[in-house]
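This document starts with one chain, in the form predicted on its own, laid out as structure tokens.
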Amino acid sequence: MPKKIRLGILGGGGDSLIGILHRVASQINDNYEIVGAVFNPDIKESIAFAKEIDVPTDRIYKDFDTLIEEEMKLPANKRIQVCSILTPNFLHFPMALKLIENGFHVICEKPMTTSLEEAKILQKAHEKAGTVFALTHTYTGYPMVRQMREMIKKGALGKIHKVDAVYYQGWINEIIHDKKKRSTVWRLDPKKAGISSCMGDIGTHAFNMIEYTTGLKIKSLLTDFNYLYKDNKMDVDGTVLIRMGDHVKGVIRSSQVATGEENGLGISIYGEKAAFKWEQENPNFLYMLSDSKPTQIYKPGHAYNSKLSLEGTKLPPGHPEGIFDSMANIYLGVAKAIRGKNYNDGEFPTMTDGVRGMNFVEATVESNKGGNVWVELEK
């Protein structure tokens, strides 16, 4: 097989933050082109915005339905190989179930669906295609968490009794206030967002991380979100309390209007034997606490790390690396997948992680409504 992976991109264009972030991504390890896109609706934007970052125009499609059926055309060892899902939520899951069942292997941005029947769908179509599918959560592909990960894998915490995950952002306050603004936002529209705006958008992150980083599942839910005005549908702030066992238990705290937050994803683990607290915007110290030791600060790049760790690790120490790293090693563990490589199932989300996460929407959403009542998730 060739050294580039053939790379389609759907969404993305112009100024768009994901856009840049998943093709700065694909190019950090040397393992992708972009061969094929739409990265608009509109053909002339996709082509003018093609120019613009030097990708050949040839293969930027109108459509997506173009983009499958011109692909599909060509000989296997030319047509796109894997396709990246950079568009709005509503359009993941008949964007990501027509590239399974044509034999696409996909990468798509979370939530993966708008509901938990069509990831189940999604997830039987892929266990007949075979290929490979991952779900971009970002923040698993930074070495200190996959350090933290490898730790309490080995029992560095002992058992685990106490988890906290946090994700706070401030940027719909200056939105939802304003009547007509909070309606024109795409995030806050239930037909193109789904049934939940802060917690399928980042709540789902928090989730995530506690689920990657522990080994444990969340077995139950209770959950109270803030809608700030009744004409609003969509949640922006919401506390949930959750339960991993009966002696396990923890809390999700997410927010988009928490005043002068910027992008506040952080995790603390507590065992009977040590800690472990990590920050998104301090990604390269991951602290373990303890009742009888100082605290020890883990950081990339060293020695002492996990084999995990240092293969996400691209820089010496003391080099700060960030959130284009982060998704470049998930980049990394698909292009190992995809060529038949080994690689550690800590690399990249997969469709387990999509189904698991739009179970923990769902289970909140129904939470909530039914007066803040605990709700079981599915096994």
Given for the second form:
4 protein chains.
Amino acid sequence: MPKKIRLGILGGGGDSLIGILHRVASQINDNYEIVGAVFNPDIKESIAFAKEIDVPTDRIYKDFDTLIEEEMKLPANKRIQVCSILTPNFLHFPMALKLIENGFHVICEKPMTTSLEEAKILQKAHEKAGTVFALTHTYTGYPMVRQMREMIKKGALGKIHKVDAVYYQGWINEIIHDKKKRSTVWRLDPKKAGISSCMGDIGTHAFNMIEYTTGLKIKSLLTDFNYLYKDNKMDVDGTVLIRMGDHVKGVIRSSQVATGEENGLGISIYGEKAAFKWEQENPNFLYMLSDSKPTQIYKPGHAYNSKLSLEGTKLPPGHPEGIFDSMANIYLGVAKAIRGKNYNDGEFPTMTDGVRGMNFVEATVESNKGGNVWVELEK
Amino acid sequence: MPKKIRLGILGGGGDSLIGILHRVASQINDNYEIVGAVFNPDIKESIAFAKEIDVPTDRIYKDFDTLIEEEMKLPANKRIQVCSILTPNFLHFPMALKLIENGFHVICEKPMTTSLEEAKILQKAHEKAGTVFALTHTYTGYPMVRQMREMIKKGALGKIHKVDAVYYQGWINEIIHDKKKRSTVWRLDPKKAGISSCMGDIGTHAFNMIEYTTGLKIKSLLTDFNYLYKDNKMDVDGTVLIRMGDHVKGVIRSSQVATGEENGLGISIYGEKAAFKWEQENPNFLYMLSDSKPTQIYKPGHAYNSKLSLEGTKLPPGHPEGIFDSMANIYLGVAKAIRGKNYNDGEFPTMTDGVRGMNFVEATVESNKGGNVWVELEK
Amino acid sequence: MPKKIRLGILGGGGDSLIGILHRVASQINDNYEIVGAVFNPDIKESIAFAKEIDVPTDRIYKDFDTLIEEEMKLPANKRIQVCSILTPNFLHFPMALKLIENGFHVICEKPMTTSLEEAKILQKAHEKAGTVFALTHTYTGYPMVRQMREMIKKGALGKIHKVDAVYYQGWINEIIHDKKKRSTVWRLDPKKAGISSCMGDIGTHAFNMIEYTTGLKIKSLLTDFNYLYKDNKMDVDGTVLIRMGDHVKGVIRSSQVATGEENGLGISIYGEKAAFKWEQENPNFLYMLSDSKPTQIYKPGHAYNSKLSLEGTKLPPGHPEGIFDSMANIYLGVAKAIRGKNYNDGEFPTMTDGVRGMNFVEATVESNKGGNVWVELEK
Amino acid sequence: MPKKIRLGILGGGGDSLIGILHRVASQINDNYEIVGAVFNPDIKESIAFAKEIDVPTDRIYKDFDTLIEEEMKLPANKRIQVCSILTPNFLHFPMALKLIENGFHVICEKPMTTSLEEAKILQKAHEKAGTVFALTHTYTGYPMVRQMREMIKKGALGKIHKVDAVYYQGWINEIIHDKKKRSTVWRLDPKKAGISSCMGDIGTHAFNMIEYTTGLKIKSLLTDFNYLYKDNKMDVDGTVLIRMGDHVKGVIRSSQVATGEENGLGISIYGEKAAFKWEQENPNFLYMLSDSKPTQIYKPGHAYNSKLSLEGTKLPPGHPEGIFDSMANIYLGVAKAIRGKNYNDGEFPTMTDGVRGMNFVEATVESNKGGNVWVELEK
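Return the form predicted in complex with a further copy of the same chain of this protein as a structure block, the form predicted on its own having already been given.
Full complex below, order starting with the chain above.
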């Protein structure tokens, strides 16, 4: 095992929640060392934060362009190998593009870009560069999500007939019901947040969860968005009818005004032989249903699990691992890829997932605008 | 309290599941006595069954018309007061109509009729007769369903913004995947079962649950049905986007091919202040969610419950009552109505629910046929 | 199938909870008809109640002795066949004894008697009479309890090593913390309630559940009781260490001051191969655990269940049946026995269970009084 | 915030589960840097492991004594500040003692020592040294465990009357049922594992959980151990009756042969006003029960939680944190203490907990050996 991978961080300073999630995840399996960063737009704050978390301050840069410039001057064996992009959404694309073009590997928060067009530009650059690119659909790192994927691949459900995914949250309620708040928060400002709030922020996770676990591609969709007040028409709720092939249908339910729901991502997959049900808030319990046999509860760490699932579990059964561990599993897969080791194609979401995700979000907006009509996704 | 109400039974003989459900429900609160019946089309079987359950055989009739004819000859104080219609769907309408026209009270299994047109004819007859008519949407009899209704009425959720109801079952799988079975079973034969399988049989319960608990009316819907094999195009799965007013939206999910699901009726109702979640398979646990307070679990029999809920609970908290008790609560409400006593308008589903239900089923079929377009429900 | 069994009721008038439980249970499977009763000590109230529930008043007797006297004058084919004893505890023994001696079958509420001595007298009389005697340990009627018993009998758990049963309730709290209430309620008065409150009332159910499901006999026990106030030393809480054979041990936990617990009866049984976990408040979910396989959830009504379990389920999977249905299953077994039909020895608790139960209660009291020492149960 | 605390590690090399748990926990809040270690008894393996996890190899020592010797030569501002002891049980005491006597802070795995006598020696040395000492009862780091403690302290339950703690596991089954395995595994060899297996390994966690959450001290106990085979009499199961004051009683249930149980630590605490129920395998759900109000589910991250709970939660509600996060919270408290910052006395278990724990284990053995008699714990 070579030395730790040299990691750069863009964003994630101060009390950033996403910051601590990525930092901890990078450290859990002893694979990464933070060597450079632009934690904050303000270089002073950035340096102060570096000191707080005891990262050397000599490679804390004043801005992203300086980081690229200075790092490129370093010899390859000192240079940042991979950058995690944790900045506001609209910066994902330009940063990722420049990093890719300069030969850096990239770990990028979602949404990958603000449009499908950007996503495709990124995809082309990435194909050319041949570097590693990971999109942090964090929830695919859970051992039982991976277990679903592997069992479905091996035919445990038979032909899939129906998929039902949900992502319900309630936290935006306190903003949406306050006229002042809803008119000032960046998330509900289309200029800053992009074309969609609910679908872009959380619906896309549910979409990715379906494609990740089932291996099916969503071919077309029909969407109905909702908003609560006429003075702010950003979607805070939406339901998406989906079609994945002949007689394979489903639904994606997504809401930010589902009062009292905390982080209610879940999926149910119904096949000819059996079904899976899983919920993010109880991530270590995977239910397998059948019409004629007792429901089975799969849990992490047991020998009956797949290799992909077991690699994502550090302790014996009954020791709950959570979302930090899930993200850590994604970082683990990226580390393998950077080191050129064999890795399973389910170990981290890729550029392809990012392009699909943007295609999905744009299609839902188009369907809704068009009066709730069917829109095809690209193949 | 007068003597027991004289009850007639149409259908429900032999091993009929619905038969035992209604019989037990009628007996639970000591309000009814079965005095006459046509349990089976075959009079011999009908009489044998009467003996088996120890019902006097002198008023077991050879057919429905004879029952009416003979009962009408009896003095009012001997005559059947109320008839429970448990026959195959297409018989509900003619039987109910004739019963109503002859002054009998009626307890009718759902679907009330096979079309909205029939439903309206029935409604007119019923308005004229002024008798009691109950439609057995059994699940509205559960104490915690009633508790939702009462608390919502009192404003516990504030303005409702989103409703999500589901009814998933998997039992039809073994039929649908067998070419011979799916071509012979009456449920999947449009000539016998009517225009819809999944939506008519179970989706309508979810629809009714929404209107019962929230007090809101669904104004329009958009539906996508699914079937699995080209040789049988009856809907065995369908998702319905619903609108209940300005910015009040929701979804009804319904499937008979949700493998491993047993009787998965459930509802989530999200309001400005709080939310309710309830599932039929754990009927005694009602979850009330809020963004800022701990989730609360309401259970039956506690003094904190509403009168309507408490009247539907016979034992102290912690003694599970089930679906027989739920149906018994509906029979209890009907008994009060027949006896001219005050009763709450939530004690049993009425003719109005039946008309609404048929309107719903027809609208889903129309929406699906029309290419998944919005269809208005009648006001 | 012969005519309904002629049932007499002793006690259970007015708002009696146990009254409605037995009445409904007797009616659920169409096997019983109430023909005579002493519902209340006051004959007027008794008759009024009979009218209320529409039972003929001609065989409502002024007291128990009169009931025996008058019924014995009737020809055998008119006479009450079986009596349900729902009176206060101290009356169970004299009533049961006289009924048995006069050839009546008996369904008796628990505790069967107020002492082991009485229990043995009853047992002898019963052996002589050869009639049917059932003790209503209601919870053994649940389909999933029966399923445990049958699977254990067939070796599903292998050798059992450990048993853990619990019965926690909190309802006595409001009495115990009120000095006046706790000094006046009959349950906490040793003269009226007998030697034990908590162990006699609910601990005995947990004891019976262990012996019913495992087929093992508890050989010895060590008990520590608790009470909260010095002015009332009746046990309201107690823990019992139990031994069932070489290296087979366990614990019975029982409390009436377990605040917030409603009717928390449960059992966990750990064997060499697998384990069962079951809780009364979710009676339709039986968990089977193994060290190396996914946990399985058994539910009622599936073909994979045993005959004994399936006979106690009336509707398809997913239709919750509750405690009324559980008691009805016991009445169903008694009906089979009275009619001389084959019945499984697990269909209703018998005289043997009653004797064991009294032995258990007395042994816990003796152990506690003796300073928490081991006490042997009789073989 | 000063630089990272210099951490030394004793044990925990290779695939050690406890190793990764401590390493990750030390990194989660950016407070520690591993600067020295004896990961393995074999220096080559130790160095190889250091390389694998990218720890500098210059301070990887051949053994513990060398570590002390060499580190003491370093200036105070380079020297290891705190050592984590992850070695086999019998080494905890000598290592901790020497570390304390040389002025190092200590984080020690449990059991703290192999006897109460050793524990007291350690305690004296620690009092003299005035350094920081933490015992890793990991489960006290969970936010909802801390929430219980804080709410109980503020009187949320009123006077506590009954406590029921459990720790059931099944993993030893595969060893115990194999004659060869059970005669060779160190855990079941009293010479290596000490006087107790089940009580020392897991029962002590349940004991600590009671004292941590309730603030009560267990005064006396009565224990019954169990073993399965005569050729190995180490306790693999045991039940402990406990007394915590006048009329305050409870039970600790502990088993390593509870087939299918994974890591089943849980606690129920019943007070005059309300009760708490919590289970380690669903650590983010805390149930608060009352006799008259709906059960409440407390979850981490909400503003309604106490400061101590909130400090142990990094992400918003609904993002499950697990056992690594729980241990990280303990490391966070230790970091505060080492840095001389204010910290709450519930932030990490201390020397006092270690002494209490050894007292508990010895008392259970004494009670069992003495024929299940009451044994007093020291005050």
